[in-house]
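One chain comes next, on its own, written out as structure tokens in the form predicted alone.
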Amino acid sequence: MRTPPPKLHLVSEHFDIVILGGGLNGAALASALRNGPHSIALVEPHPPAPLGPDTIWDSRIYAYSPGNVEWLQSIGGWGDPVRAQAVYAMRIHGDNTGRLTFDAIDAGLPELAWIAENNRLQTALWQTLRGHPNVRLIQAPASAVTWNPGRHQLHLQDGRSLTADLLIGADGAQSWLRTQAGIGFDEEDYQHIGVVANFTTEKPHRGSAFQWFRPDGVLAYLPLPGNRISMVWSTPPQHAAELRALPAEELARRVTEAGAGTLGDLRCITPAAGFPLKRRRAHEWVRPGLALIGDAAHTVHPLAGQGVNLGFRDSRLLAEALAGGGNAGEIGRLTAYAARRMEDVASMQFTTGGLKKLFARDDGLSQALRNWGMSFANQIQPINQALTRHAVL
């Protein structure tokens, strides 16, 4: 009679920190406590492919304040492989003549923000992770979570587990680790889509931004190294639907119009993407041993470009909260940690959703409200100056 293999027997590891996500703010967690008192696990199945010199640029462009460049440089996320471009004004059109520009150099700042690719500032954070002796680097999707006082479990779907003080979600705003929290969250729709594609310029665009409010949503051109640009266009279902089916010279010519020629002809050097735009907000953020971070914890509309921020100010504050070493899972540093945080995010999601609902008005008292608005806070500089410092943080 054969004998039965004897069962495998998976022990499962500790950590004091697990964090559940690989993305930008995730990698940029466990890299800003990769040399601190706790052990770290980053959990990411699918961590970010070799990038050379040659990539094609990756679609999914973001703008970095200056205030989260600094930090980033400071944990060693931001080196060679990152190719950016700083931003030295910005140039905001209404859908009249409403006209707002913020301009560095008035506000006495070496640049206003910085545009970079994702998958190069994912590929530097990676970096500074690989072969560190207090990190853990985990390629493999979680399958469930067994909640326990003091010590959560997380199974991986290879049969391993892990145990931490501390379980961090920083896995998006679909966040798996949110739903096993059975952590339920608000939701808006704002019925647009963000659709985005990179081109080519005929003219320089010198470090300026630019973004129009148009009847048909808000359109951007965001500054690449180069002559290149980053296009978003925040529209309606329908209108994006039409947009990404276009051929890529007709699109080139659609976005041209759209901007007024304004830095003359444009090619498209990558196909246009979409993604839906929603506001959401998880019921919480903090419990005895778990923290949401990011898209996991909160989104906002993409008009201000302010998403990634208030995500990498979420890594910074936790990372600062964390610092001290003791228990990583005790509630009170996390509940600090949490209030801290809610202000920014609750004043940047009234702001975003806000503007988004007044240039949908299309009545004539409401348009010339906002041109008003937006033109006058041009003019007075201790405004404009207000509005300029708060958006580098």
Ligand SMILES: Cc1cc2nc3c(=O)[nH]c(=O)nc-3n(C[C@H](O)[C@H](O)[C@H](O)COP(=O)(O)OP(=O)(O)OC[C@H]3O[C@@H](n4cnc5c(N)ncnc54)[C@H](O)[C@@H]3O)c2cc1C
Contents of the next structure:
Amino acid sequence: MRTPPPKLHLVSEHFDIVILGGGLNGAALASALRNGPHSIALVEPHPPAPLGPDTIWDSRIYAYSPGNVEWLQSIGGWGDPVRAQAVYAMRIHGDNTGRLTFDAIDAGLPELAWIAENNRLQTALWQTLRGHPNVRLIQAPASAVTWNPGRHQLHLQDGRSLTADLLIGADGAQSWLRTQAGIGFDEEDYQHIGVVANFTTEKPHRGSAFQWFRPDGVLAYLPLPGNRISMVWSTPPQHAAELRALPAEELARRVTEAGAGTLGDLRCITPAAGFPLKRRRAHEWVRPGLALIGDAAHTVHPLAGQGVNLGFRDSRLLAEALAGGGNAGEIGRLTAYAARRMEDVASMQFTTGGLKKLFARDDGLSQALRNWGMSFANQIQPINQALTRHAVL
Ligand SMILES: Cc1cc2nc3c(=O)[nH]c(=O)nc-3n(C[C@H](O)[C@H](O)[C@H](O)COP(=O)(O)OP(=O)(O)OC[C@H]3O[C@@H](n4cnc5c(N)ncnc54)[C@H](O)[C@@H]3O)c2cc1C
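The structure above corresponds to the form predicted alone; please provide the structure of the form predicted in complex with the named molecule.
What follows is the whole complex; the chain from before opens it.
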């Protein structure tokens, strides 16, 4: 029997906007644009699988700023099945006497942040898109791009092709689209792996997040609903490998000890996973008919919990720039979007990279200065409040 020839799709389907990558950033942008004037296609080879009512916790758990949560609520993407915990206080410990505390109540805020799982938020965002008349969800990997002036063409591995006035790369830190466009990027290896795992706690966390700057990196406890926390330990590769190889009970003991028993004994509920941490910034974020958002455009150290928050702010501004209709790929509005995002990203990369370096220095003077700086910022109310307000955007 002869094998049938591969299907040839000679006609491209046209969309005003094609978003490549349906992770948190791509899905949030598609959701924000879905009721607007443009037709949208979201291309994602691995759509989120349906989530059952079980209680298995995703190992990727992030802090979301109240400003972004408000925006996600406004587009309908922050609802069932998201399991979220509000953060009312943050207690940060230096590697000596330094202490910095942020309290929502002192800053006149209902909360400082929200903590939720990657997969449940992604599923909630996808729910806003499924069956929507203005959004086509396409499950296929992309294989090539033809860069035509005015209308780029995206070829998919299954033989289909799509044309778009605006092609958006939301395809993560290793962005395939960024590579296809030949856009270079600056990269700095933080020499840290983010080791993540979830635990139950003996004592209630009462909505507090904790962070310890330690000689072996930065350890954070993020509160989850119930007596649970998510741990992120950003630490050099060798120590990360050691932590990841530990049996669950021993890992829980080490994490309890490193957090000075603050929440009593911990018990591991998800295996440890590790993510290499790098700062990246693409040299260009926009070109005629092309835009990059989220990790495709920039990544930061997770010590300030701001990576996806920066991405959501990209999506918020890009959606705003496109809301008026017209040719979505027109360079003027894309340049305006990129210009408005530049400072936020640069200052976050500067701050997180600077803090990581400051705490990596092991001389006595640096240690004294950083711990004094933390306690100083803690005592001066306007500084403390200004830092708090910046974090909630
Ligand atoms: C340890 C750790 C802790 C973190 N904690 C926080 C935190 O507390 N707060 C915070 O704000 N951020 C945090 N971050 C950062 C956050 O994880 C990222 O910024 C965010 O997940 C990036 O989302 P994204 O949608 O841009 O990319 P991704 O989540 O990488 O999604 C990219 C999508 O593109 C798809 N894709 C890839 N290639 C193609 C292709 N060729 N064609 C089509 N689709 C493709 C992929 O399947 C994927 O679905 C943390 C990161 C780490 C590593």
